[in-house]
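Read the single chain below, which is given as structure tokens and is the form predicted alone.
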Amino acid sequence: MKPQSDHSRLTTLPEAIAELVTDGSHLSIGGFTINRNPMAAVYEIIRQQKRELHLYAHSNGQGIDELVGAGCVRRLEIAYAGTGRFAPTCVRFRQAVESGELQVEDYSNYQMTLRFLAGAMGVPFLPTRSGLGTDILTKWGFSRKERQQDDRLPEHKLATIDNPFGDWGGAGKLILVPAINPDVTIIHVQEADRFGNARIAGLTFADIEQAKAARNLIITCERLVDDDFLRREPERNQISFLHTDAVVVLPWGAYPTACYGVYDYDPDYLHRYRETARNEKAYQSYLQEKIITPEDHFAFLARQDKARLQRLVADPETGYARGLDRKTQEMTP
């Protein structure tokens, strides 16, 4: 049950993860490829060695790959897992799928958004034409037997029905996609207040739907604002305290992915990660030395090159780092 509106949701990241994310949780993380992934929370989940997670995402990249690579995820429902030019298909994700260690059920980007929207609306499904004529309809990641044995899985991946209104609207057939209601959703935002009201600058992706569909919501934010700050331009706010269970103030909480208007993604980190992830021994060393050994997010940040971080700070006019060459994916002098 959500606390009353006059109660602060402020907490620490270790406390939020320990209390709300348990082994076997159905977990959703926000962000898109290398944009606004809740990476500090991802790393804390790895440190606390959460296991058997059933993970949902829209089109995520770095967060998904690191959770999968660390052995935290049993099942994944997603539209796309990649980090653009750094890894068109996430490295550890691909290896886990090919080895049979990870079960994956795929949907289109639009279908995943509709599934979260259905969860947010409190309806069991929503109709769409997205996916008609594709193998998304016939290729299931979870078998019928698994679905019968697990009451958290819908009986069908999706369903095709005749339009109950005939051909009205120009559609003879429709696909029904099942709602998603995660136990926990974690998103990273630019600004939030202590009650859990939040504002996302730039593209929101499917974060709003994911947040509203969840039974519990953890918000990590770059900046904690005064109680009255978000009231000055309420039309810019997307998340209400009514949905929020925990607020954690974490500057650079999306690093090494980007947080629009605050800092850009780190191409050096992402290049090195890709090469490390391809080698099992190197990857295990990376997890232990870079992620698990630092006791928290701030210890992790302290190990980063401060000069490089400074060059990633966003230009206030454009929202992006001036020194990042997006053609070469390298930092310029």
Given for the second form:
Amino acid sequence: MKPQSDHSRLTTLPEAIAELVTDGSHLSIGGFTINRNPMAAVYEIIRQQKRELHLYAHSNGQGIDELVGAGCVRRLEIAYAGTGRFAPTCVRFRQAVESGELQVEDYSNYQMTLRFLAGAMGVPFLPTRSGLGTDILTKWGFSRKERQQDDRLPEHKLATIDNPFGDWGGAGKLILVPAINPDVTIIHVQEADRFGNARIAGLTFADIEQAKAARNLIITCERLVDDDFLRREPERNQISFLHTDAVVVLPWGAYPTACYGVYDYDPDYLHRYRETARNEKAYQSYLQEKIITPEDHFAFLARQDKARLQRLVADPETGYARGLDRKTQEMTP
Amino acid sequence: MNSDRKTPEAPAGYTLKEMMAIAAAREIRDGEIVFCGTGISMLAAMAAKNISAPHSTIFFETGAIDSLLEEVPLAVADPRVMYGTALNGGLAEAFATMQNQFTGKKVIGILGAAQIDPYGNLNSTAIGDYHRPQTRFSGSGGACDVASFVNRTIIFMQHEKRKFVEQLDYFTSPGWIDGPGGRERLGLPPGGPEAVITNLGIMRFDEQSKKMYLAACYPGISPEEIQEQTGFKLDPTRAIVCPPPTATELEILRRRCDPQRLILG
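Okay, that one was the form predicted alone. Can I see the form predicted together with its partner chain too?
The complete assembly is shown below, putting the previous chain first.
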């Protein structure tokens, strides 16, 4: 179905997640720390109680921590698990790794980006000079045996080679990073049409590479635009219908993370989340009452304080909520 | 610090965090491309641009080049880094800018870590066994990439014995490895850490041995106190007293860079 330009891929979030994310799926989500995480989709995955997910992330932050906290994730390949000043190390991630519940394998942000790019390009690996001599190269999160048992994982974590072109390019040695081809990637964008063409405003992070590396792509969007809208300035689009399997219209779909030009991140939510995440009982009731009980994204949104959401609406010039009170006494130095 | 500038009396009241931000800002040269992380490193870059390095460019691993920063970002993906930039790209371009032989040489990276060794190698991943760590941290993020690629890095640290260690628990980001020629042997690009800025003073790396030494103590802090908080021997013979923040530096840091004191506290 993918290649047809005139086929509507519009669906609902519960249907898209039920159909494309299964227990054991290899999943990647877009965004970075506290920006444009596909949070509505993350919460729907939690609601549908998906288990044993294998997650690929560079610095995807809030979405990763909530999936880990809800027990959806078995293995995680990651570069950075933090949400900037809100949680320099994500709380549920940290607990899950320290208790041995979560298997984690570390890379750098550039290595993960190149791995998605390799997957999108259809090559088995790409070279970089980043990480030579470090433990990122030598310490594996998953054993050779585990790798052999899942044909979606390469046999080695990383490899080094001597430059086959001699000292061409001024580099004698290089690290090769293996391609990632997730079963599903989910990204949240500002604008999409029903066919699956999409336009991202602001930084794209590694969303484009993640989207194109995936077997299946779910795009959630703030705004569904008319059929010919994106074709009027196609040079501003990043993803075409060729890659897309499902389009879901979800205003505030990145909340409580930011969506540039539309709304800011919610500092209150993110601070309270960090504190809640530190207390097992409080966290379980957060999961149950705030995430699982509302039947869908719209019911979740209806429970949020309207005045607070209003304060997050982006100023059209800067793309964020100017003068938003982001201070808290809890903030760590 | 600019030696040609008349230094007004330093105001008596300033915090160590302000001292750190100013000390780092003084390391940034005019015309450099400044790679920033979150927190105090953003403030240092903003302070430098407003004080001594007006032609420096602030850039973020998320792909934002020359952000205006009218408000302090709380993460490198904060929408505040995206406003008024020369270009909003993505990670692939940002890291390529640092690996690129032309632009990479102009980059100064500002990093932080949980542990540092005498050669400026960093751990920001885990304490204890990697598979079952005593304490797990965020991981490399872009730190390993920056430390691998760029010409100069400066490193922010809290000065504690358990953080300044002979041997890292996990080797996340390369500094001078094991001394002269260490990086070349591994195939890493040249360059490396230049200064370590802590809440007590400033450390640098010996030209010959590439080992960390004590370069400056903040006013009122002795070399002995710093040695006490360091898990390896620091040569104190070259240590000077770091000039305190000037009234101008403080004024710009407080009024222009972080008026809400989101980072300065």
